[in-house]
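In the block that follows, a single chain appears as structure tokens, in the form predicted alone.
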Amino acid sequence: MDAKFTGHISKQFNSDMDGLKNHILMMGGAVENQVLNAVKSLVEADSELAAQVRVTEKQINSMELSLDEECARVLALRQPAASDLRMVIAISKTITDLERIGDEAKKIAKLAILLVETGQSPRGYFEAKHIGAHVAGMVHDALDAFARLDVDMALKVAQEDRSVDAEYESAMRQLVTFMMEDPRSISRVLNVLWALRALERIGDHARNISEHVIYLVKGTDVRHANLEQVKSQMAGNF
């Protein structure tokens, strides 16, 4: 790896970065249980299960406040530079996304609350179950890659987001036509794309985490960027 975190000529500075890293793993693997656990309210419509997700939401929503004023304080007070400025951007924005992919879980587990008083959706659990269990590992990658600091995980990330978009499609796809050959089923069917749709958000948060652990190793900003323009830029880099 190019970059270097470590021997900073502060250790107070070392100490408050080592802090907001673990603090941030910590968030991060409660929003890989939300993921899991919204996924599973919905395939075994279980209303208690998701109930809980909603309640936990509220305290990843705590865990975000926590961190911003965490990343204030070291920037205020240790005013750090180059490497060190960049773990604290991406560290900033990651929060970020791991906030909002909470946010996305807590509309699954709304979903499968009003799935479970509405009546089941005929079709749609096995291509959620499925696309569920493929973003929740995204995000595990992702945090590994942050933990590690891994830019060829980071790189492995944003390329499963292109297999869940393109699963996503196909799940749509097939949606729509049994919405079509049932028009009694449109409205429960519906709740369960919307549910998909959220878990191809959380495909596209995994992807941003790991293009902040590319930008924090390598310096590179790939936003915007394709997957050969990304793999381009890393062959560069190194």
The other form holds:
2 protein chains.
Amino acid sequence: MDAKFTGHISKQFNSDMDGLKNHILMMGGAVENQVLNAVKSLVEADSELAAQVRVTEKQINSMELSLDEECARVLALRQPAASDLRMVIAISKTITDLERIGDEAKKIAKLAILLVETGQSPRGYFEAKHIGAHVAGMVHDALDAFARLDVDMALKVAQEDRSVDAEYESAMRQLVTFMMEDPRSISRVLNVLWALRALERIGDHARNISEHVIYLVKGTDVRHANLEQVKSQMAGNF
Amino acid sequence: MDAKFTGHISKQFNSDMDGLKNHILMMGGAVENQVLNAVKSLVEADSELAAQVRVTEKQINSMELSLDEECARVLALRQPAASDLRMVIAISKTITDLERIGDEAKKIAKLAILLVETGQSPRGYFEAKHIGAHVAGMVHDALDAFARLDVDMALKVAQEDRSVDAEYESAMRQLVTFMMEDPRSISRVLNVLWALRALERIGDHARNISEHVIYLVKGTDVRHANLEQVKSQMAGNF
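Form predicted alone done, so how does the form predicted together with another copy of the chain look?
All chains and molecules follow, beginning with the one already shown.
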């Protein structure tokens, strides 16, 4: 195989890898927007925006399918090794997390429509707005960490997930108290509660993405390890 | 490359693929058991069994990590093509769904412990038992479909998911009515409600697995398609 041919192959390979990276970041941007719009539609009782989220969800599903195909094609034709193979695997897992985030955003939009139809629920919007902004930021940072292969930022996202969990627990307790005080509000408050739970799951998926980044950069699989273990492993690697 | 060497490579390759298939089915069996035990611990208020589910969850997490590594190794060393590549991709996605099912089972076990500690909740156990048996059956059938590459059985699992969703919705309505009638029970009934939601998600993951089987056998990606579309596509393929 002469040098020119090898050069051609590796150029093609790099352009395939760049394509994959660009497309996952595009999907990520679209999903981040979905989260922001879903929360906005809930907090501002905007059923038109909610309907738009549900339409865009279909586009995100197509992105998932075509990115999955792209991964399979790169694996089959380019047979990447070492860090490139890790990149394709990390992208393939990130696709799934992004699609699930899109799913949760769609659920929130559905709840927004329901809440507009049945009259607004009197509580929980403040919490939804706050936690919503928090998890949307996590999705953004996780993707940023992916784009820059920034392990520190990825670790930060994993830490954020803990405070989201705490915020969620405290919001839940408030809503339960509220339901007890006013049982007629139960159905409506439950819908707010489902929305908060969807947001909490979005935080989990952002954390998953940040873990794929760490795996990618460090070759360390940090799922199921706690943060202290991860940090000490990272420190050992520097 | 002489025939002996090729034979050696392909023998090694087949044994790698068989290893992967066996290991995913082993993980599947363990996860199915987790679902059954988690539901049993909830329905029978057995906190010892619930504690055991939480311990076994850690083993399932290790299975996930080692199976993921096994997939990466097969991709890197064997560079499978066509249907073998599809098999590795399907296994890799199934690993994620199985791990998530294990997660949901752990949540149910946690709720079982909580319910034992705070006194039993008066309602919703019958529904949990019924839906629990239903989704455990779906996990079993999805894995069976995987083992036998049985598309018909996989389609059946996807259909089952619809009736689980309907059962879940109806149970939810009953529990909401019950909370309204007896607001003091709200916290406890909410815990039953979270358990039902976890079961509903297990059904979703079983459906995902059955879709990986269809992708594997037919090369058709059926995610995000509705059942009628899938069936007509399948019919066209026969």
